[in-house]
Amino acid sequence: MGDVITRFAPSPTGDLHVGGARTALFCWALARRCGGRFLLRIEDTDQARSTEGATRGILESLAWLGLDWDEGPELDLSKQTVWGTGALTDVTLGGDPRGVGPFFQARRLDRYNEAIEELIERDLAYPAFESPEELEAKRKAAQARKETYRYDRAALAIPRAERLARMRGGEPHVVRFRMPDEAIVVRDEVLGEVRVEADQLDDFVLRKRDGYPTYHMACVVDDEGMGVTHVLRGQEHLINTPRHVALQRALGYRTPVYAHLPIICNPDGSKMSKRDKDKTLKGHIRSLGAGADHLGAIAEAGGVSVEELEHWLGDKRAQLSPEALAKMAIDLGIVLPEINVRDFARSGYLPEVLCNYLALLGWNPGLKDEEGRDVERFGMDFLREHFSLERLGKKASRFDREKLLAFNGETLQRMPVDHFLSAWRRWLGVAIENRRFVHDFSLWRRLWEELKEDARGLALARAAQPRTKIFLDAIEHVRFALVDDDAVVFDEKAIRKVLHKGEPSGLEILRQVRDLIEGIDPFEPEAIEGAIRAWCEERGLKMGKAAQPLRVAITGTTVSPGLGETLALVGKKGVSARIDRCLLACDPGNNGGD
């Protein structure tokens, strides 16, 4: 099988949602099961949309992903930050050595327009004149009759010989295929056979009044120049995929193999798409009841108007550039939901577990472990030796966060923690250089700076990995480790229950083993438990009850790293200022106490 050829065809539109990042994945799979190709094409034809900053998002986000190509627009990683912890590095992707390209559509307008000139010369095709106008008031004409617009043909009533002289005069057009009346059946590797009658298809066009060719000629005869074998993508294209076939026929073109691949939607049901990140952030701006001068700083923030920023708030339909919402978003100190491949290699997912997640959403391997357990845990070298089209489901798909979360955190707690710092240096290098997500970058910046020194940095890897799930929040999780002494803030409730309360309450444990931790040495974390530990016995006390007040001294909550890392992180000095702060500060008999 060493012929199968495979592509992935983006749109460089915006950045690739997980869904077409689940299609590259299964296209990479599929040809490397087979010892074939994976081919990258990018479809720009689209002018008014496509960028090269897409393009080059959607580059980054394959390599990181780990999903290299063999044929395709090139990406020297080595000159390239792929978001810090891609599996990928050192190497070029890409390249022509078959000579099919060049892999962008806008670059291959010769082709499409020499196999367009040959439908029409056999009047497989033909030009039409209508303004968008004259369309749309026809659509809405069908749509007061509760019909399904189809193209009437209209344009088939102007002589042949008069048709090609205006099109060859210049006169605005497009030019549509003649689709043959019959039906269209379909072999689809998930779906079977599909059959779709002649009247569900129109004469759809070819070419754009712009001189562009549609995504379906262009797809058609990019497939055959470049001798794609077999054709994996969404379900949603399962309506073109007739048009194509069609197309093919007339062109005397092979038909790929297909395969129409679930959708996947959100737990509720609902299409998984960027408008998740609007529902959360206006939800979010809502809940604040915010006033004008709120609402003005967060237009700011935005980059946005105040009467942009209320016309968004107050439509369902109008959305705000993706860099505005992530702006508004950092500045109040929330995340959005990930869609994007960026935004889970943001977030401090690792690449290799998003790619399991992702091939487990309508397909699975068939296999059970050594407990009879479904295989769900695996990676890119098992899904590359068993990765088959038999396995793919019919079914929606649904994105499970809290699964993929796990995934995750199990993940990154079962590295070496030499390894779990390596990583999340990278990462967070990244963040800071393109501050992603940074809301409070001089703390960042912080981090930044001590991961780099080997022994502060292991020290922070083993108190933040055992409850880390994603690199975004690992920081949280060490904080307290990086604010000054006199910025600890004091959890309300944490100072009722644990200072106040007992007997001997939480401030007489503070008193009593000041002078304790002053005396400890070496101060690393079993010395440290240690002390704590024995000076609790003699006194037939348990552990917590001088785990939790110290807790709540060093760190202003109850909840921490091992008692013994929060205090070696914090050190002897600092340790013992903020328990004097904190009995300053929470004493009932002190002036400005509770």
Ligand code: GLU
Second form
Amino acid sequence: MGDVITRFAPSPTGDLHVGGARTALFCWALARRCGGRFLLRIEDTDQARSTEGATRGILESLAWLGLDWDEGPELDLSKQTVWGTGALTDVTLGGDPRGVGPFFQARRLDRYNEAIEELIERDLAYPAFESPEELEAKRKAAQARKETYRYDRAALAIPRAERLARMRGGEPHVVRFRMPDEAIVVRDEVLGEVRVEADQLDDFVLRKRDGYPTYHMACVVDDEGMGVTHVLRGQEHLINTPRHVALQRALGYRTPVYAHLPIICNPDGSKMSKRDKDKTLKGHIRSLGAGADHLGAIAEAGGVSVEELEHWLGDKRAQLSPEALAKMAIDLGIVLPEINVRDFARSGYLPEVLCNYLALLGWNPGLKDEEGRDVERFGMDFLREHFSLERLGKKASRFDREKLLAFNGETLQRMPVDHFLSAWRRWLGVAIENRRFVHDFSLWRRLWEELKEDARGLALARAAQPRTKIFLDAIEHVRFALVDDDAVVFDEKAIRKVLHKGEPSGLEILRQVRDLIEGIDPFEPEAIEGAIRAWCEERGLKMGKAAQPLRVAITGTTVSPGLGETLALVGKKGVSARIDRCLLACDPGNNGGD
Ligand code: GLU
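Return the form predicted in complex with glutamic acid (GLU) of this protein as a structure block, the form predicted alone having already been given.
Let's see the whole complex now, leading with the same chain.
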């Protein structure tokens, strides 16, 4: 199977969505499994919507995921700095070893025009001159009659010689394909035989009024010209495939193997889209109560006007740019549901974990582990070895965020601590560079400075790792160690429960252990924990009796990493200062609570 050539063919109109990433992953995996080639083609014939920024973003997302393409636009990773935790480094991806490029469709117009001319010549395609308004009116009339709109071939009523003369004379027109009047059967590796009746298919457009080819035309010409043998793409494209097959036959091309991948949706069955971000953000803004001042500040953070913001809040169809949404969310300190690969990278997911999870959306290896459970956790090498079209499923896959989060947490928590530290550093370096993506910037920079220092970095990593599921959250587990001693905020409930109750009370214990702290040397996790344990045992107290009041004094809350680690991170001086401050602030005798 050395001749397998797969391609991923994104339209550069936005960031790479997880659905696209899953398609790319399967194309990559099939090519690797078969010792074939994986190529990347940029479908930028929609001139109004394609951007260079989106192309770059897609290339970077694929590289971050570790999906190296053998042919396609070049990306020199040694010059990449922004996506620091990527799976690939220091290589140049892409290139054109077989001479089948260029890989941007906008640079291949000659090829499409040549094929279109050939079809016109053979009367398998024809120019049509209706204006968009006329076509729209016909569409509406069909709708009113409750019929599916199909182009009525009105242009064919014009004698052929006249049609061609008008086209050559420069009259605005589209070129349509003369769809054969026969049913088309698509053989699909996932869905089996899919038969589409002739009356479902009309004479679709091959070249638009602006002279650019449609997706159908360019895709068919390129799949042939680039020698693509296997087309894997989302099920939403199934409707296009009979057209592609008919066009391939007309042009005498091969028909590649098709596999249409199941749709990925939210757990409630809705489509996974940018709308989910809108929903979360709108819900949050509404829950704040919409005072005018408030909206003004939020709009300013997003770089939009208050009117635009109000319109967006009130109208389901109104859209704001992804950047505006992201900026507002950061300003409000909330995280929007991740949809694009970039979102997952920013939240601190690991690329190989995301690939592992994506692979399970529509595919499974069909293997059991020693305990008889389905094999679900695997890396890229496993996919290279085991991926196959036979095990693709038909059913829509539900994107289970909890499961992905659990996968990521498991992987992070199992890493050797020094690996965890270097991955955390790399990720944080990117976050700091893109400061606009960070809510509490000064705290993050402080963490960055501290992580850079080896011993301190390791201590922070040890404390954060056991509870970190994504890097975005890791800072929360060590926040107490980054704030100034006099900036700890004591949680009311914790004060009542841990400091005021009990005999002796937490406050009393704090007063007593304060001296003990002074004497602990070296002030390191094990020594600290040993000293406090011994102190508790001498008095017949459970460890928690001392640990919880100390946690509240040091962090403000009852939840923190191991006690020894928590205290060691703050240092002896800091611990004493925090205990003193807590005794002063939380003693009911001193006006009760802070
Ligand atoms: N440019 C199309 C898209 O992004 C590609 C579809 C295909 O793979 O044929 O959806």
